[in-house]
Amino acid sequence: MNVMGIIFTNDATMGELTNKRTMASLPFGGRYRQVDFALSNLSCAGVRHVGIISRYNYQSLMNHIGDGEEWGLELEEGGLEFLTPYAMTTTHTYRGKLESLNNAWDFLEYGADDELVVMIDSAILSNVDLTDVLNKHVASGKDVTVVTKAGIANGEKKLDLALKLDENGEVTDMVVDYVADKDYVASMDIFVLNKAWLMKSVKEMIARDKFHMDRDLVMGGWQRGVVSVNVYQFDGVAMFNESVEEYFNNSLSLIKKDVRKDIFNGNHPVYTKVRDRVPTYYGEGCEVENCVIADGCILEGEVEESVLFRQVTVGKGAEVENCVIMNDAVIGEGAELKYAILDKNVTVTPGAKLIGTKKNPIIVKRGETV
């Protein structure tokens, strides 16, 4: 079967971390960007016709993906397309995913041979077998398949879409933008739909001034009895990076071997832009315990329970604990960092102290000296 993929870059703000980049281009896990997970999931399922919808701050994303070679999506006929506002029919503020799809109509029409569409977001990271999802969708015979994760709904987190299921896995209730109880499963913002049906539905929804995928098409259609919904229950690791706290905690969870093994499943690799660097240098007096460390680093201090991206320097006598340190950061001698997120090219002066908390990590924006 021929399948089209559409990735939404999710422009929701996450403070200093996303004021100049989309959620899709947010660095994660030492060497990746969040979009790498969506692209890799599609690539591993053999999806070669992919559109990336982004509204603004997408230059960093385009620089990272380039021609899509690392994911087997070279920019050629049937390959990868960036659906920026300049390539769409209009540039006004979007009110929802359905309107974004309507503005990307030429892309939808172009893939005449595509039978199915996989829509996937960049704020929720997973290593999901989309081939299995596609097969289960076809077997269900239903209009929409929603990929869900149990254990996310907890009576505290507000969810875009949550569903309650009976013992047979059939939907009995849906809520949107709601703090659902733990007996609901959370949508992972991955949807599979028949392309012809989706295009027809988009036109009908827009004509009725309806713009939201979750509220108007999925829940609204299900409530009216005109949309049938299949649920694919994912049992692997799903990281909802929808707040600074979640991003920080999910980053540090990669320290756990079982989490790394799941999210970087060897049967479905996570691809990223290749950057050849020298191996990390561990100085004679350095102490490193329980960390994820990329290549090209120079470590001469103490680093514990942290994630270090490429080419990070930790000076002698410096102490780094429970931190996420992005590319090319320099931490001076004798500095002390706990519960901090350092964006790219940050310099921490010798002897400086940055102490945050697990719920409120300190963020140092890109290029700053502190």
The other form holds:
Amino acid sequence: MNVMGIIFTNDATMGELTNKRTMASLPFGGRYRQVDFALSNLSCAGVRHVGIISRYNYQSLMNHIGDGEEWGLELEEGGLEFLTPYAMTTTHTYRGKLESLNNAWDFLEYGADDELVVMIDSAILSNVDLTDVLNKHVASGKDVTVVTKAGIANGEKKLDLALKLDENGEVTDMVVDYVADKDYVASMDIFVLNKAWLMKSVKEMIARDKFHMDRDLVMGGWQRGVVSVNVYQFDGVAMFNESVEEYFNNSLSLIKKDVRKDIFNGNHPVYTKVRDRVPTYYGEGCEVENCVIADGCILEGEVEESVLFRQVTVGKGAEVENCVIMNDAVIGEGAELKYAILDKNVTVTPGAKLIGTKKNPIIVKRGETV
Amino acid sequence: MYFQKKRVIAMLLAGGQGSRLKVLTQKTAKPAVPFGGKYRIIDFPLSNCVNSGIDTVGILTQYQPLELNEYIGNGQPWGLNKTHSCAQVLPPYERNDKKSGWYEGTANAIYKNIDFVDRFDPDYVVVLSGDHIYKMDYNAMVEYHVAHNASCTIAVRNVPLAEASRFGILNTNPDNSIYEFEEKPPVPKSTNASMGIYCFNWKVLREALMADEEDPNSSKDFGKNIIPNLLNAGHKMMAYPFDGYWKDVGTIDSLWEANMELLGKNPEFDLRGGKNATIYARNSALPSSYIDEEAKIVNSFVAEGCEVYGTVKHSVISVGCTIGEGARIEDTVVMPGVVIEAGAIVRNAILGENSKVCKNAVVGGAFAEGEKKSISVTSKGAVVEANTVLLPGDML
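Let me have the form predicted together with its partner chain next, following on from the form predicted on its own.
Let's see the whole complex now, leading with the same chain.
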């Protein structure tokens, strides 16, 4: 089965955290960028032809992914391709996924042997077995398979696409960009489609100035009875990182063993760019409890219920609680941090206090000194 | 095929058995022995090469090479897989002349790969061994070698007089030129110990290797034959003084010590390094480590992919290890993939890769201040059964 992967990098929705990066390049879980999950899911399913469609701010992303070596995508044939606005047939950016696919026509045509396409986003993290999804898609004989997660729709969160299913798993309703009720399942923004069918559909949609994947192709087509939709209900951990609050809570949920075991499933590793950092040093008098800690840190203070990225220094007497601390932060002696997200390269001067709340964690911008 | 001419290439001797590491090298070559939480011994000379701007490295393997070959792969972790660089594994092989067959000594190993070296037409060849932990700029040594117009330059370090008879000792003139070489002298005249790091003019070395092969009594060894022969032939030979950290990790005790010397706020050997001082390693795709609320970690290294629920003091915990609830680890080197179950106690030990210490088992023991420690060792994949004891100094 020849499969093409298309990753969308998603537009920024997290204010200062995504000011200068896409959702795809947002750091997550101590050593990853969000896009690592999509790339690794594709890689583990044997997909060897992947395009990354990015609208803005793709520099940090390109830097992270490079030639795709870590994901086994540095190939002579196929491999990895960045589909930035300038690499596509038109120089203006696109209004929706269908339009971006139309702009990336050369890429779609190049993979002439590919029969199926997996489209996957970068803001919803999971360790999903795409081989199984692909097999179920083929067995269903439907036009589109949507991977969904139950329990996300809650009558409060706005969802890109939500579906209501009957007891046989058949779709009875679809809503787009809507605060769906609890009895809906949320799309994880992962789609499997037959490639020839997708290419034909893209042309037909664009001809009618329709460019929105969820609204025009999936929901619109299903409503008109011309697109058949199969639903793959994922039962693992799916992290919808679409707001700062969700990102913060999902980051800290890695402290839970069942969450870690699911998203870092040893049979499907999550690959990321290698950084040659030394192991983390736990000094005399450090107290680290309930934490996820990456390489290269020097810890001499107290750290509780937090996620520390690479090369973070926590000075003596510092207290860090419920925080997400990105690479290379230096937290001075005696500083006190609660409910905070520190972007990369932040310096916290000795004795400084940063106290946020669970709902509104304090965000310190990249490179700042507080 | 086109080979770019290289001014300098390195030849890394990685074929030795390392028998003094006992069970740790039963199934693996010494250079592939894990070190410092996420490294293997060979990462040090390889990273030094890269950091010194040497991009062509021949790696001579012989003893139990499977794991080592797999680890080196195409040299990608060290950036040695590019168009004009290489990390070439050179096992012994069969051919129709004298260069056929097993390596019979350090010099013989290079002799049998003269063709490999010739392809790059190097001016200088740096000969290294795969059993030392140190950071060194080989390029600075090559420049020193060139500036002194030497045929051969040997890196030396000062060792305590009492230990000098364990080393090859170089007796030098005030300008650091060597006038005498003594292999493990009972009464050493100086304390300049050879570090087993050589820089040769390739033409000189090539001739010396060919000549040595004609000598039926030669043991085909750099220290015993090549170096004394060059000296006797009147070649200019220089000692290159090196005063940084350098440790031969050829024994259980020294391997344990070297790991312990990584610990502390200002460690004797700092693994950290900025530009041109990074030690590169093949990384495993493991997540960040989890440290539980009951865990207590003091003065220790913990690499990625670990789950720590117990107490760790003054130890090195490598990638992918699990330390169970209530387990206590002290003064121990825990190699990759080790599982220590709840309630186990491990002190003064080296736990080999993927070995397992089951519930409430006890490994090693405590030693009084100043008392000679006797390190307990588990081999790769060994299992210390629940409620059993592995005594101090014992091996499993």
